[in-house]
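As structure tokens, one chain now follows by itself in the form predicted on its own.
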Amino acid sequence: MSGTRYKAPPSVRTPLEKDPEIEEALIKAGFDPNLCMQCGTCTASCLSGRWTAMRTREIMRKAAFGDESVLSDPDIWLCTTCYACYDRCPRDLKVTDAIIVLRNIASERGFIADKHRKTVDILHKTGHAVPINDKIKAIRKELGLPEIPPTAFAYPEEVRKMAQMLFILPPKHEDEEDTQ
């Protein structure tokens, strides 16, 4: 096997079957689905796509059709937000920003990879994506630095306040497959 992943093409939906939130969010982000000509320049430009199965054009096609399966597609999380797709899009569509809004909608609906969910949990608890553990404290001390940096770690009360306002994820979507 070549390892190539084949996915079902998005189904064409009538305007009443489309997820209106997806199209509205894409347009707000600067990606008018009616202007995308599916040329594939975004896919050819994608740095992540060189190393993964991510195909930007496929993501944008699903989104343009209002196919809500794009929200559970693990590929939307592979975008590095380098903006190469946007820089090279002949229609000047903001593909990267559209993928970011797709991620936001996916998160709101409980479609988020377990690894991302764990990172959000750590942010919620510590204010940082990488917690300061004993090993890091020892390295900092060896370098002559305080064990705890003067960041959110030094202000646990502020982290608690921030945690009340940020990073509240809905429960995992029941149809979501573990993408780990």
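Numbering follows the first chain given and starts at 1. If you superpose the two forms and keep the largest set of C-alpha atoms that fall within 1.5 Å, you have the rigid core. Please read all numbers here as calculations on a predicted model, not as lab measurements. First, how it differs from the form predicted together with the partner chain.
- P146 shows a C-alpha shift of 2 Å or greater between the two forms [criterion: core-superposed Cα displacement of 2 Å].
- Relative to the superposed rigid core, I136 undergoes a CA displacement of at least 2 Å between the two forms.
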Second form
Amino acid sequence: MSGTRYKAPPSVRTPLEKDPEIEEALIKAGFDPNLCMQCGTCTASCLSGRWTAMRTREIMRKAAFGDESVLSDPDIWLCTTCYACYDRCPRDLKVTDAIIVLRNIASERGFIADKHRKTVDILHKTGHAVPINDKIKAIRKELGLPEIPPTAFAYPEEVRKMAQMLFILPPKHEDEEDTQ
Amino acid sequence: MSTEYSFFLGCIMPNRYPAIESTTRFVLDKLGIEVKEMEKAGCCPAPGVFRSFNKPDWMVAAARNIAIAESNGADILTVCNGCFGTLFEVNHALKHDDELKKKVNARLKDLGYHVEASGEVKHIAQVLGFDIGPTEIRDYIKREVALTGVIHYGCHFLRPFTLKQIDDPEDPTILEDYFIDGLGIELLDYRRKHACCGAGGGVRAAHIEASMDMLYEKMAAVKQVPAQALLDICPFCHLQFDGGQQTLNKQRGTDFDIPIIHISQITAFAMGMDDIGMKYQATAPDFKLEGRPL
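Same protein, different condition: the form predicted on its own was shown, now please give the form predicted together with the partner chain.
After this comes the whole thing, all chains and molecules, with the earlier chain placed first.
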């Protein structure tokens, strides 16, 4: 036999166990779960899915049924937001936006990778996702640019105000396994 | 075309590839476009990671940047697909949704800003390739670029099409027209030309293996054609291609060595700048562009 492995036996769900927050968020994001006909154009268009276990159609099916297991599934974080599925969906469903709102709900419930938390820490400290370093400062000088760009870097008070208000992440979900 | 722009720096350009910043400033100066600095601007914030955590917060942070540009009284210019994706989408949403604008402004007040979303958000590739265009750019260049290259559009410049409406994302020609007719570059097609670089969506940050798999597929396709360089329009794609080739070579024993050149760098070269900062890059730092008389 080939090396097919199954992570877990297929679970049986009763249709009444819907996570209402998921359906509401999908509709708001422009993805009406009842309009998705499960054609699979999204999966076929997905570059990430060529290399990973991410299957967009499967994520959308689970989400459409309000299956909350989709929130703790690390696969929703493998989308590069390239929008190929979004532009190609024959029902004009906003697939990428739907993945973003699923990630938003997952984040609210604490399903955030440690490495993503670090990115937020850097933003809170510097106002930027990628901060400057000494090597780059020297290159900037050589190029005739100001050593430090006139951005939030130079205004710690602004950075502090933003850090107090934006992207306050909830603590890690107790069930989350750290895969990093 | 506007004669002045609020220049949005973002994160990766000023803090990883400052040569893209200096060449952009050179190009804008030659075009007679006045640059207005966006004092206190922060991260756009990135449409992958930060939008994924909290979309409303992402909108507020982006609206703050848009408000800074508005106080300059000039439209925003970005040189990055990620910044373009965020700022364009939020500006567009605010323009068309007064309720949303009210909500965002209520929160922005605590940060000391107010947004109107009255201006536009532009990408440098759109300004060079469309507003100025391949014919008129020839009035500004001093030499053609003697190069056989491949191009990478990246995702958020053209997609989602319903929002951006710049060119057909499945078969665009804006960059081909600009590079071939404008700068005299020979371009080659390659498999996976319109595929993503694999960096976006927070994938490079948290799932580097998957990100490198996607990059590998792209670079392997580039290697099948005799290209001297890969031209891009986004510092994040640039980082993925330039740094990622070294990562792949180290971890997977490949021998990728394709120089990566941003549209601002190559345009600056055509306008007469000799050192476009290739020596600061991780891949092919010794690469020298050749010119050809007009």
